[in-house]
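So this first bit is one chain, no partners, the form predicted on its own, shown in structure tokens.
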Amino acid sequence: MKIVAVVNQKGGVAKTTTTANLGACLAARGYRTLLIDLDPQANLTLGLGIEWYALECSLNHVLLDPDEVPLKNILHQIADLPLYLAPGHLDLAHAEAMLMPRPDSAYRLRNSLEDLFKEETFDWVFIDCPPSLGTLTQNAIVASSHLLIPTEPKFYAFAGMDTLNKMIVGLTKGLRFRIELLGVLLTMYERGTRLHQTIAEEIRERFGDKVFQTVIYKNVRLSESEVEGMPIILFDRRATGAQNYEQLAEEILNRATG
């Protein structure tokens, strides 16, 4: 089992889109996949057709009181796939503030996952992180075996990766855990844009074979599928976005088994 934090402190780089669609592509291949919406915006939850504001319990309850609300109690199956969602909620922002002074604040999600895995088996877990390096993102990183870093080929998204790397180094030393970089993913790529080509080349030069060969091109059908509350492969399998994420799933499986 691989637990993957989808993380970048820069917002708008397709973390949520990648979490939803990569997870769906793996589930469509028969892999039992869990998605965790750790972002207080709860866009992953809404984008998969679940109204967070109508839920009795969501991830904020799990983090604050796991004995009362264990993770297994909030899971929702998506479509007819072996794809499950731990939904987010606006109140995750409040939960983060409540967790900060607690000595085990960075381990809450990890402990909840360990309890879940005593009863449920998953092949892949993907955690959609907020665009910050606060307690919620720390929870995701500490709980994970791997990182997946989506980045738009623009200067500010690329520059933010340095800060992220420094935080991860600090966490791994201070909290004594190991994590590997599964890969850097170029997203929202526009064909024929010189700026995108230049920064993409710079990213590939710096991270080498850790950068996925697959590129996620800018595709309006991806946004339309989120409005309809379903992954792109269920909304329009012929769309460029669907083909991109199918290719990414194949590349990730090859990396995981290679």
The other form holds:
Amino acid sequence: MKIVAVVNQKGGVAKTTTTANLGACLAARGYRTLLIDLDPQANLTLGLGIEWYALECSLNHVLLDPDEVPLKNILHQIADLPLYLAPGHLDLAHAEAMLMPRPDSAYRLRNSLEDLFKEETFDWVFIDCPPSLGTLTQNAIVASSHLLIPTEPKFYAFAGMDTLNKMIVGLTKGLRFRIELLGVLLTMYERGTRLHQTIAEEIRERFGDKVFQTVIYKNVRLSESEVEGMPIILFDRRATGAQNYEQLAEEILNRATG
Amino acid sequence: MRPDRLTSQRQRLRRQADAFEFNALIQGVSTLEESEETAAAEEAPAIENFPPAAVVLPETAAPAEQQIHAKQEIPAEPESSAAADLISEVPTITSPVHRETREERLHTALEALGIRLLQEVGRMRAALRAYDAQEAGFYLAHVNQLLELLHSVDPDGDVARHYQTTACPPEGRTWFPTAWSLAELAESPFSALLPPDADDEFAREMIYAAWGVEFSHNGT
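Hand over the structure of the form predicted together with its partner chain; the form predicted on its own is what we had up.
First the chain shown before, then all remaining chains and molecules of the complex.
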């Protein structure tokens, strides 16, 4: 089992899209996959067809009171696949504020996952992080074994990864965890754009084989599938976005199996 | 795009990348003790050639196989001293209130965040008055995290203004920007809280503390 935090403090780099569609592609291959929506904007939850504001219980309840609401109780199965979602909620922002002064605040998600894994088996867990480096993202990093960093091929990509690097170093001063990079994923790539190509080459030069060979091209069908509340492979399997994420799933499985 | 411009952009990119650090990301980090790492490795399921659980594995597995990391020691929050007298100046958060509508939930979240923001700013101010850069940095990190959240859920501050939540930004303004660097701190209103005789070294130590990095006074 791998627990992967999909993280980048910059918004709009396809963290949520990657979490939903990569998870769906792995589930479609028979891998039991859990998606965790840790972003108070709860876009992953909405994008998978669940209206978070109508939920009685979601992740904020789990983080604040795991004895009363264990993680297992809030899971939703998606589209008859072995794909499960722990839904997010706007109240996660409230939960984060409540958790901040608690000394175990960074370990809440890890402890909840440990309890879940005593009863449930998963091959992959993906955590969709908020676009910030606060307590929720700390929870994701401490709970994870791997990082997946989606990034646009833009000038500021390096600065973003430097900031994330600093955060990881900072967390090592006070928290106990172990994490390694699963890969850097180039997203929203525009075909035929020389600048994107140049930046992508520079990122590959710095991160070597940690950068996935697969790139995710800009594709309107991805956005449309989110509006429809389903992963792209169920919405339009022939779309470029679907093919990109299928290819990414294969590449990740190849990496995992060495 | 003209080749000379492309070359120039590539050089600029390289200069920028050279100035940054990615080692922790590329090499990975572990703060688990060696013995614990060994034990975890022995207990962890093999990654190589693992089959899809939905196809092969039973619905439940032995708990030992499902453990991630053992429950961890809890890092201690710095023992605040000077902050204590100012904490009482701001209201405290009551237990979570689960309201019915989306608007009310957002209202509740913004109110809680606003109160927490005032508390953390108060603690930071107290630490700065006590000339304690380490403690001020600790609370600056909290302030930054709260501001990131506020920017995330209410980017323009319109909702907070509408509900007149605690610490909502004034008309025509949004939330304060975060201050994760010296440059950002210099431009931030929080710089006004620095002690009058605070120098660059003090501010740098505060920023380092916000990142959780200890700052060595002797420069080593």
